[in-house]
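A single chain comes next, written as structure tokens; it is the form predicted alone.
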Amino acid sequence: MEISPLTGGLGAEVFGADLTNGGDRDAIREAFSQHAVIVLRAQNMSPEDHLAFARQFGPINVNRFFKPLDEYPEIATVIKEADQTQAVGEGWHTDHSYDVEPALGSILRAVDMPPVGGDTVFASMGMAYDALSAPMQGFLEGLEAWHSSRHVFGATVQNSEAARSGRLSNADAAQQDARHPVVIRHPLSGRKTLYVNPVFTTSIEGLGQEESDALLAFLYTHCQKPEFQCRVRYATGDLAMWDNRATWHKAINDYHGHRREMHRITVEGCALSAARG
């Protein structure tokens, strides 16, 4: 098995992994902790293999809003048909930040890929935090932010193409609100990491709305710097896994006229602790 970093600070590709080999599994777990985004090339898993791999990292979260794979309710489908124009997940976000105990990570299997395009871009929130000035770091460490599912998956977005096509549903279940530290101590690495994102974060606790909006806008612009990013290009059979507490990600919608099908499993996480001092 070979592990090759994607960039100087985020992501790694894994070649020749044998998931029945205990040594390879341990090395993959270590690579996940170190790189936050890993891509296991040419795995060609079945749904059962996908589920077995995910369960090594923790209990599976059954997604409330994505259409599940037939006969596998724990596997969410992420599909864009050739005649559709909107991809799910085009905005920078962190999966399940609206939950009181946010997801550990997501594991995405490439089932049907367009001839070119359909990549995912990731950004390191640890690198983004490290690049802030010391006074800004100190200020942020005392803050908490609200996250919600209501404005993303609720009734107000049911006229979207994704909802009309059945890719997203169950709007009545979009009732999640959670408050998390703006800077967390990462549960695996212990690294200080920013934990806000443009899609699900709604406000900073204790600040006026204009103050909150201005601070979040600054952080969002800062976190999107290219030096914090890596880009994953898939082939059918690849498996990508990312740490939701350490990264943002977004889908690149550049394959109009072609079909893309991915199967995603989300692994349960834990409550997040503030990083102070």
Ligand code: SIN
The other form holds:
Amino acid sequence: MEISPLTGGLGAEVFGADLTNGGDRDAIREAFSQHAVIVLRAQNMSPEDHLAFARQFGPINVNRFFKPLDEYPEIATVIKEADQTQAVGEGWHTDHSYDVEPALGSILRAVDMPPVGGDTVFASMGMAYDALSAPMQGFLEGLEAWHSSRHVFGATVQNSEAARSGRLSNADAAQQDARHPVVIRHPLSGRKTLYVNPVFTTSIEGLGQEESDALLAFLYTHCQKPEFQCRVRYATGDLAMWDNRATWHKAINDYHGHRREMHRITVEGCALSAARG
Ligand code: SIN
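Next up, the form predicted together with this ligand in place of the form predicted alone?
What follows is the whole complex; the chain from before opens it.
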């Protein structure tokens, strides 16, 4: 097995990993913990293999809103057909931050890729935190933010192409609200990490709406710096795994006229602790 970092700070490609007999399990865990995003090349797994691999990291967190794969309720499909225009996951986000115990990570299997494009871009929230000034870090460490599923998966978005085409559904279940520290102590690495994201974070507790909007806008601009990013380009058969507490991600919708099918399994996480105290 060979591990090759994708950038100076985030992500790695893993070549030649044997995921079937668990032989490379410890090395893969170590690579995941170190790089936060790993791409296991050329795995060509079945849905059963995908589930068995995911279960090594914890119980499966069944997504409430994505269309599941037939006969596999624990596997969410992320599909864009050739005649559709909107991709699911186009905005910068981290999966399930609206849950009180947000998901540890997500494992995405490339099932059917367009001839070119359909990458995922990731951003490191540990690097984004480290690059802030000490006074700003101290200020943020005393704050908590609200996250919600309501405005993303609820009734107001039922007119979207993704909902009309059945890719997203179950709007009545979009009732999650959760408050998390703005700077968490990462549960695996212990690293101080920013934990707000443009899609699911709604406000910062205790600030006026204008103050909250301005602070979040500043953080979102800061976190999108290319220095904190890596970009994963897939071939059919690849498997990407990312840490939802350490990163943001965004699906790149640049393959109009072509089909893309991904299968995603999300692994349960835990309540998040503040970096301070
Ligand atoms: C997701 O947002 O979880 C899916 C990312 C992708 O389709 O690239």
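Residue numbers count along the first chain shown, from 1. Here the rigid core means the biggest group of C-alpha atoms that line up within 1.5 Å when the two forms are laid on top of each other. None of the values given here were measured: they were computed from a predicted structure.
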Rigid core fit then residue 257 CA moved by 2 Å or more between the two forms: no
